[in-house]
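We begin with a single chain expressed as structure tokens, specifically the form predicted in complex with its partner chain.
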Amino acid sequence: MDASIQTRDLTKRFGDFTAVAGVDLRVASGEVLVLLGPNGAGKTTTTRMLASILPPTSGEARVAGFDVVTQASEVRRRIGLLTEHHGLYTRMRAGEYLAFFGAMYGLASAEANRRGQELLEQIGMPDVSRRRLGEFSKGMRQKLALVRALLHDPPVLLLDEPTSAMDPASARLVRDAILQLRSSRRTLVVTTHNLAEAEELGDRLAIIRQGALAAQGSVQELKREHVGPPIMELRAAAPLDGVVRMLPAEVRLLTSGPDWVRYETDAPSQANPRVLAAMAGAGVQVVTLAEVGRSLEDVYLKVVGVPAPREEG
């Protein structure tokens, strides 16, 4: 698949302060990539640099095929930023607002207007476009931020904490709104802090800490990397006595109990039908076959750690 995203030692160095340093990242076209990382990682200066409106000290990254630095306008122009901050102006109408971005983009009125009442529509507030901004909810403005970003249907999304600080049933709102976004073929990078939106929405992680790239992979990637091979637990009907010594050699057994026992494997998929067969062989009736959670915050804190503070981010 060819890159819709692509950072070469990516720097950006504010006097003495390293914000971001040295990050390499690859988003093909269609990905969803959500970038993860503490308070001051970089993220936030790493997405300013991919929105083309901060110049990476050194390194460079492309954007839907254009250089951020020497082609800014042309990413620019093919991107849709939405800040984490809405940034809306309370006094205009929604209408009016929308209006006034699509005219930056070179969208006629009349265009900028059918195109935002579509997606407003899509977004679930087809009634809006007459309401002045003060009156939105913090939900509302943040989806209303989100069409703003789409107006000139842009191929590649960039969302800076698409979420943060908002309520449960608004979140869902908005996530909900970029699930939409995943069935086209367009590009995101989701910042976030939240890790259970990041692993619903990201096709990969990237793990960002003190402004470099700490980990980056799909959500089993990054388990399998970082806390060993999934772990599978088997429970059976009645006390497996021995049974265990049957398990297939490429498992690796762990801990058992009387009627349970957990396995290790690195191929779950080639491994687990095994198991399952090595049981009914032994005549024993498997209740459940499920694999023990390890969460993506072990991933994180593993990778992350008790970051030190730093100064500014």
Partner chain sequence: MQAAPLGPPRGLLPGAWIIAHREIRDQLRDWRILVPIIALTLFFPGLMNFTARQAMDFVAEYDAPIIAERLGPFLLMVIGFFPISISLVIALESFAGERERLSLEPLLATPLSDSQLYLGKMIASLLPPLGAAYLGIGVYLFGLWRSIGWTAPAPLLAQILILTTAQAVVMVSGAVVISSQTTSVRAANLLASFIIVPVSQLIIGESLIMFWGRYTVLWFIVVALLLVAAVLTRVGLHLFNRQELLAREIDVLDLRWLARTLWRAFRDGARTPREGYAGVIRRTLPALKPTAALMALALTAAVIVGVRLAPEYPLPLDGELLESMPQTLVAQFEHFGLMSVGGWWWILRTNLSAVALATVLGMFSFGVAAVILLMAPVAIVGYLAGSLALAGQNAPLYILGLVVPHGTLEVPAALLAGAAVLRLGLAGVSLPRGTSLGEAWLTSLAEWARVFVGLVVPLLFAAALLEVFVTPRVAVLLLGG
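Compare with the form predicted in complex with its partner chain: the form predicted alone:
The following holds one chain only.
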């Protein structure tokens, strides 16, 4: 697939401080990339460089086919940007606010009104056009800022903490809207601290630590690479006294209880049938054999340098 966003050795320094250090990213058209990392890791600085707000110190980035430095105005026309600080004009009414930005985006008044109302309904705020923004809650302001970012139907969306300050119901509406967008040819880069949100939204994740790209890939790829091979748990209908010794050689016993056992294997599709055959040969009735869930939190804590405790039953 064609790359909608591509960076090479993207670096940003503020004096002696390196905020972003040599980041290489490639985001395909229609893909959702989620940026994760601790506070101060460089996520927002990376987003601002992609939006042609901050020029990189070195390296390069292209967004929607345009260079973020030499073709900054073309980049800005083709992105929708949601920042942590929205810059809403609190004395304006919501309809006036969207009409103002529609005009800035070059939309005809009727088209801006139509798009604005359509997006407000999609985001769960169909009746706010005449309300002043100063009356909006934090969550409502966040949703209006997202509508503003989508108003001109941009091919690239850069969303910095899109569900921050939202109650669970509002956050669900925003995530649903993002999920609807991901099926189109629009490319999204989403920054979040919410790991469940990252796992739900992202086709790929990129974890940034101390300004550098520490890991990237799909959730399953990251789990395999950073938390090891799958862990399987077998539960039986009766005690497993002595039967554990019959496990095939290709599995590694981790822990066990009276009627259950956990083991690790590099090839579960090959090892699990042999385990079941060994149990059947010993007359053991197996109740369940399933993979123990390895969380994205395990991956994140390992990549950013905080050890996660090994799970035991």
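Numbering follows the first chain given and starts at 1. These numbers come from a predicted model, not from an experiment. By rigid core we mean the largest C-alpha set that fits within 1.5 Å across both forms.
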> If you line up the core, does R262 shift 2 angstroms or more at its C-alpha between these two forms?
Replying inline: yes
> Just checking, between these two forms and with the core aligned, does L276 shift 2 Å or more at the CA?
Replying inline: yes
> After a core superposition, would you say A149 shifts its C-alpha by at least 2 Å between these two forms?
Replying inline: no
